[in-house]
Amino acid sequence: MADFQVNKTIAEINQKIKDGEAVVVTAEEMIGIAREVGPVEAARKVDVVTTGTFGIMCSSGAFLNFGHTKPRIRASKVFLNGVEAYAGVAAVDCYIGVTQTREDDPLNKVFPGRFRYGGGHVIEDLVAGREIQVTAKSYGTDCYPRRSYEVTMTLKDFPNAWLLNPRNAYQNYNCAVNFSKKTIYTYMGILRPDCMNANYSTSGQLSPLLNDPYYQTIGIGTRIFLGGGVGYVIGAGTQHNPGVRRSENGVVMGGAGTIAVRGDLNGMSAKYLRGASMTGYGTSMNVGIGIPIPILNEELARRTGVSDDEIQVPVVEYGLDYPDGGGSPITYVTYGQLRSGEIEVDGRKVTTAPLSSYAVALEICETLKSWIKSGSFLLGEPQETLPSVPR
């Protein structure tokens, strides 16, 4: 371990939480504390910094088990409110992805390529307590003779219902612009021609992985706020790429890290799991995630004190370069500049708009803070931290 002036352990912090003595602040509050007293004193004063993000996370979904039927069925096709779920996991298990769209979506019939309802909306309906229609089909076997099954269910009727997301909470992300001569419809929203607007995502200074940029406290077993309930990091997410360029303060200047997460849908909330319909792109889901960062030393105190003005974001062209696999940054801007409502790209002033909600992300930070201070939420010590160097 480095020769720090302050050294704490997660076990020691958890004991302080149990004793009602832990000092817990949000990432927004930590910025002022670190500036006022410096990282060493901040590390002495603060035990946990809460982080949060709320935005569209396409690589998300849920594993559902709808229970054995009489006679039994081994479903080969499953539809939930008309949205197909992957059923190649035996018997009555299925996986519903948030970008899967309803085949008979009425909006798609009027405007091809546009969808109103998909897997993310199914998950939102479930956690909101609404009924969904489950339809299962099979070719039939000797041990699973039933060929079809249809039932109306709510979340409490499913024996198992897990949110299981392969790639969430990108550490940082692109700011998207469009230099082509036509309006384009993307997962980054509607981008008008000739660089007339710029869309960005993530919660900047509140973003979980930006507050622990080298993943010193985050890994398998980290307990988190997930969709309004309690979840866990189960490893690095797909496309985890810690080798992205970093600024002088160690903050990544691109997507970099991601996490895979799991949690029981029971106890989650439709407030923090919201189905989304992206014009011309398809469907997805807004996911709320909050991660507590234990302040074990002054290095973590310094890194959790990084502000929007110190976090650089790549501006990437989506109209011409990105579709062909390109997309090298045109320039870099800060989250502070993005949140001002206007940036300068290639000599022109461009209006900016967020796809993620800073207000909801801050609400997640505050909620997680209250859970920890009440003693109802202890920190989960990672059994293996996320990879911090490229493989």
Contents of the next structure:
Amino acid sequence: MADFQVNKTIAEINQKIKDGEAVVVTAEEMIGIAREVGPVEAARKVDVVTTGTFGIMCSSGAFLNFGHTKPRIRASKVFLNGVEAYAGVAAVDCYIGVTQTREDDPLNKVFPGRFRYGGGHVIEDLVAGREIQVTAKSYGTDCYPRRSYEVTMTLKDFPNAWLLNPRNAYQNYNCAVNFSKKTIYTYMGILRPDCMNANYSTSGQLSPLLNDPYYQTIGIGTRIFLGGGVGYVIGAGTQHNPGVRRSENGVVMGGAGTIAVRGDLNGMSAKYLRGASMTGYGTSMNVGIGIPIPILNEELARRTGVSDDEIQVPVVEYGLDYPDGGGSPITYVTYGQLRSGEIEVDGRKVTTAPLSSYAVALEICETLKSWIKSGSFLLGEPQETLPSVPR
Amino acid sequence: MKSDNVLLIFKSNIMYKPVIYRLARDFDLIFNILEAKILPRREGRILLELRGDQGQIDQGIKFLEEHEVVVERLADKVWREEDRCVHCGACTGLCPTHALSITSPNMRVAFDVTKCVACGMCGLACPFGAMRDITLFDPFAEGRTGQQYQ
Ligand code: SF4
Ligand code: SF4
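Could you drop in the structure for the form predicted in complex with the partner chain? We only have the form predicted alone so far.
Expanding to the full complex; the earlier chain stays at the top.
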């Protein structure tokens, strides 16, 4: 353990939150503070930095229990508004994934397909309080004789409804371009031929894992803003890879860490859980996540003070290279350059556009900040931090 | 000086009638052809930017309508569903006229309908269906006659 001039614990910060004395700032505000007074002074001054992101997160879904029926059913197929939910679990449990499309969706038969409704939209409808149609089928057993069931339900009718996302909040990600001769429709949006535009995701300097690049404070049990309500990190997400190349400031130079999260859908809002339709690709959902980073020492103050200009993003070609299983960076740019609206790739000027909403990410930072300031949101002590690499 | 983008639809009976030049001669309007297409033996469509005083623009449009040209002002027809827009910016990289652009410092996406040429790219790019009216998008699609669709 390095020797720090500032040493705080999460318990101490929580006490300050309870006493209404904690100093909470957003990741954007922290950049200015760290620059102005330096990391040591910033660590003395600031207790918590709030981060946020609102992007398309395909590895998301909800576990629902729709309640036992009379007579009983052990549902083997479940559809919610025509979208299939996985029912290979106990009787009336199912998991609706956000990329699941409607049974009758034309998909890409007329290219590019529009994918107007899918699992993400079902979840949005639920948290918005709208009615959804639940259809279940079964083969019937002695203990669960019923073979079919159909009912209209709203969120409050479900005995249990949790958002349960196996991979969210990717720490950094690719910037996508297309070198092929035709327009392509991808999960990174629409990419015009001959590298005419570039799309990037993540909220950069506001992004949760980019503010704690070695996951020193994030792990199972970290309490977070999730979809407008309260949720928890339940461990590393799938594909979590701390070993990705890092720049001198320790920030990863590509997709690296991820988190798995859980939270009760009750209390979440359709503003922060939004069904998404990616033309030519499929359905998904935008998820709003905000993680509070406790500033335990000057190292964390320095890391949360990192700005868009100091975060490197790999530019990856999606026309030929990525689909083939490649994806090596052509070059690196910074979020600062991406946000300017134009980058240079191979000597060409390329228009850039974000897919992840910085505006909503900022709102999430502010909301989380007000929750903590009001004393209603205490920091969760991680029982085990995410797997990391030596600093 | 005001600027308005309008879609003019010339039915086959008036397709070859010279009327547009009179916008400049009689109404002192500056017009800029953004896009034009003739669907053989059926109708012609011109997407026009009109610049002038509001009064002159209104009179010019009235004149066109008197000559049986169907005129649709894009500003009345194309809009953004504000509560569906999450200000992500996904549409901004594809908008050819910068009608959609990210504003500083709050990073929200502004929509300036006076710059819109109804190309339809944002309708394809927006994951949340915020850009409407989709029916007007692709104004050069076959079968469009000018009446409002539901
Ligand atoms: S239709 Fe959309 S993309 Fe095309 S010019 Fe108008 S705002 Fe821009
Ligand atoms: S893509 Fe849609 S949601 Fe995103 S900024 Fe454009 S209109 Fe708004």
